[in-house]
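What follows is one chain in structure tokens, specifically the form predicted on its own.
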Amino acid sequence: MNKITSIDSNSILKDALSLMNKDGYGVCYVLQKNKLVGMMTDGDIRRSLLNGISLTDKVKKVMNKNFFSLPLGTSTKKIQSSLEKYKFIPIINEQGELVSTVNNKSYHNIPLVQPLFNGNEKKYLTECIETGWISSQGSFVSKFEKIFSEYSSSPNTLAVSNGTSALHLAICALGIGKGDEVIIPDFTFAAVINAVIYSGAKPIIIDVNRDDMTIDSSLIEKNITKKTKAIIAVHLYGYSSDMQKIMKIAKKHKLYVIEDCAEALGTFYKGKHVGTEGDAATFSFFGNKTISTGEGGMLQFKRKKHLNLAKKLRDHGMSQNKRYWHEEIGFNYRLTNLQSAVGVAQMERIDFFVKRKREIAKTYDSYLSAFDKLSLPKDGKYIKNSYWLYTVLLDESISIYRDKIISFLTKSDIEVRPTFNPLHKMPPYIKYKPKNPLSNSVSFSKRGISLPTSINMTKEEIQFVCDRLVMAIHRCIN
């Protein structure tokens, strides 16, 4: 938003064109006690001047009093489309005082997290036309999985619709199912429960550590029962779960664990790429991960078993080996070849992506490392973060500001979002609530705020977040 050149109704026409001059904009905003009332443009001034008005007139002889504003807090995208149309929009609180403005010269809003498309994206997209393979065939699906199993590390690689259905894969392609247990987070996207709830199984929600938001493997023996089949380890905004105790109470009680790397794409545990592990490892790249193909995922399998089921199921239940026959029921759960074409071009530049997360990261900690209101977030001992998301979490002491803290961010036009909310609160999962408490899942939801890690933000950019944030601590607390 812009610095607003503003003046009285009763000025005269001479001073409104001296701050337009000095603007550079050439356009002014006329204000009667502090309301904005009518707005002008030097060309108005101009056109005046031609129709006999003195420069000696007052402002509102010549003010155009049918102007178009929007109210403050409008969406960026409302904003976006408005501008469409007009070149300068005032922006305007309830009393109908002008607090803001923006051209279609200079907004721009700060995304959370923006896809970058500037390597081979378009080349291999018109390609897939060109050739006419742009649905589930071509050559695009197999390059994809080949050049993110030669990155992860891990040879059995299946590309998917979307993560969500890799979840649900690797569970059903695992046997989990009817009368099975699976024990998972009660801090992580939605998904996680959901693929646990669509294969028949039951979902036990268990608490995270209370300094890296991942699953609390201390829990996870006192929840084991002769029904459970399986761990979910979710590695969360791009730290990775501690999966060397998680692995070994896995093969104590001869459980499955299958790791969501949703968000950890770029992620290292022990100088291996997290989903090599687990006995299933699943991957999103919906338009806000560290690479995108609009919709997409990638199932990866320790065993070569697994991998051949959950490419049958995913593809109807078809026979491998004789076409329209169908061995199982299955999903159609497939990648088409436009998004692996995207995927491919995206997979080349990952180094260069996870380079600028971990750089973004960096900045942001040298602003905010010596503001004690704030918790950071960070490697570990063996865990390099891709840093996802830029997700701090405020003192317990200022956790009630965080929802006015996040409006006061979105209206300086910097998209953030809140921690997710714990799953055991909401209406559809209230039933698998535990008897033990989860206070650090309630904790964090509270007090977390993720912060924008677009590849391609600035320097001065990340500064203004960061400024604007502190900002917003201090009004709340002050």
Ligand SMILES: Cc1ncc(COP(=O)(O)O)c(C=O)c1O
Second form
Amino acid sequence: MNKITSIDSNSILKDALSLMNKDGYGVCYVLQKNKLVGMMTDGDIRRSLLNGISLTDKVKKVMNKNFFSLPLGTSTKKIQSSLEKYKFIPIINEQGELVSTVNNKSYHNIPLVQPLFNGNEKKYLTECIETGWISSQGSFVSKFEKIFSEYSSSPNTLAVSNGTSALHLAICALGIGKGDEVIIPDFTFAAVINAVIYSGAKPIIIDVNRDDMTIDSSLIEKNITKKTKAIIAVHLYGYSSDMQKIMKIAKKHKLYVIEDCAEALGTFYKGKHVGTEGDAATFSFFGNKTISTGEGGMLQFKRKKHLNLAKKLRDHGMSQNKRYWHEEIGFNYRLTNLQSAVGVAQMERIDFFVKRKREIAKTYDSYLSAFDKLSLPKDGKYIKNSYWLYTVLLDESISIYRDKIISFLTKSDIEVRPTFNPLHKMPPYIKYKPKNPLSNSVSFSKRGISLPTSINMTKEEIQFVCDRLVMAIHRCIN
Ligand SMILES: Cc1ncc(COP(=O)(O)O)c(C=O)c1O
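Given the form predicted on its own above, what does the protein look like in the form predicted in complex with this ligand?
Following is the full complex, with the preceding chain placed first.
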């Protein structure tokens, strides 16, 4: 899986040069029976040609035999300090075999996800400041709603302060509250259960599917009671829930469906953007999301009447026709013009962002697919994954090493994230723990690692993450 540029010591210089040309680093490691015996740069070859060496001469004539290397297991601190002196460092095992390489281009802190603000963000923000429209009134709010609506093909769209307020507002606008029950997955971010509790309704926690981490639709019907009003389907890590099955059950039992798309902007189910099947859909624009406005969210409804009520509730329950006349106990869940300005600029580049996420996933796949100790995220039969966070699952047999692997990666300056904890195990939610076991959720919570998935990640950074991940696993199991 390691794409290190290496060549046998009996090869000729021309072959070494063409290999170096492909990888772009300009360095080649020379091997003899798998052992590292030398290394050379394209500069070394150039100088030797000037000194009369020919391209058909063997690489061992030119290679540098007195190279600097570090043993497998060297601390990050030592590697970093060595990189101040050496541009390329091979990492070798006890047998003298080349297992990895580091270089001063790839060896830096790799964040989990970084927003990318190199479109019109600055220009639109300046416009807000220069015109004085900085709060929640101003043209960017409706522009953001419009551009978002067009992208997701959903007409009734409302910008809100974050993904959690979007969920809370969705539940309230659908008329769900005290005495009602809402079915939710156990394996998700806590905002989902919090929003249900805020509304006064009772969360009914069920397990997720064994193969894709989203709500297990085969458990929904068993959990429906006279009090059930809605199901929240969370589209996790960029993958969609099985909306066909969920919608069928919801229709049969006259339940609302809320799609939590916080992690799934750019995900398509049966060719339609997620959020368009259910009665309501919610999105988050937190700093780590596919588009970001710092904090921010979007709420969409199938029906206009729900949108109208949510609009009122978003703004303290104030009448849309009579100012300072409050018809409901509402909230301040408005998004500012400043945040919306950033949102518009981000949405102008959404196709590029999603394309990049999918390319990053493909690159990860190419390095990791041969490795049988990992399950990788994928597209589904009807699902085009947006790979918000490329989340791998360790094989059950090595799941006990998950936290050790995370710690190894962290020490290598790679920011990774463990998967969510099961809701039913955390103190505020223990009282909602169901009688039946939630074994898939528990298993995913122990086995998952989300890898860096920033839009502007380079191929070399992805390779470095993969090298370190595989190295960490080998170190744990050997
Ligand atoms: C699945 C899910 N739902 C809801 C939210 C809440 O969004 P926010 O942080 O914008 O309130 C998040 C945020 O991380 C999320 O991942």
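Numbering follows the first chain given and starts at 1. Heads up, when I say rigid core I mean the largest set of C-alphas that superpose within 1.5 Å between the two forms. All values reported here derive from a predicted model rather than from experimental measurement.
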Does the distance between the two CA positions of Q463 reach 2 Å or more between the two forms, the core being superposed?
no
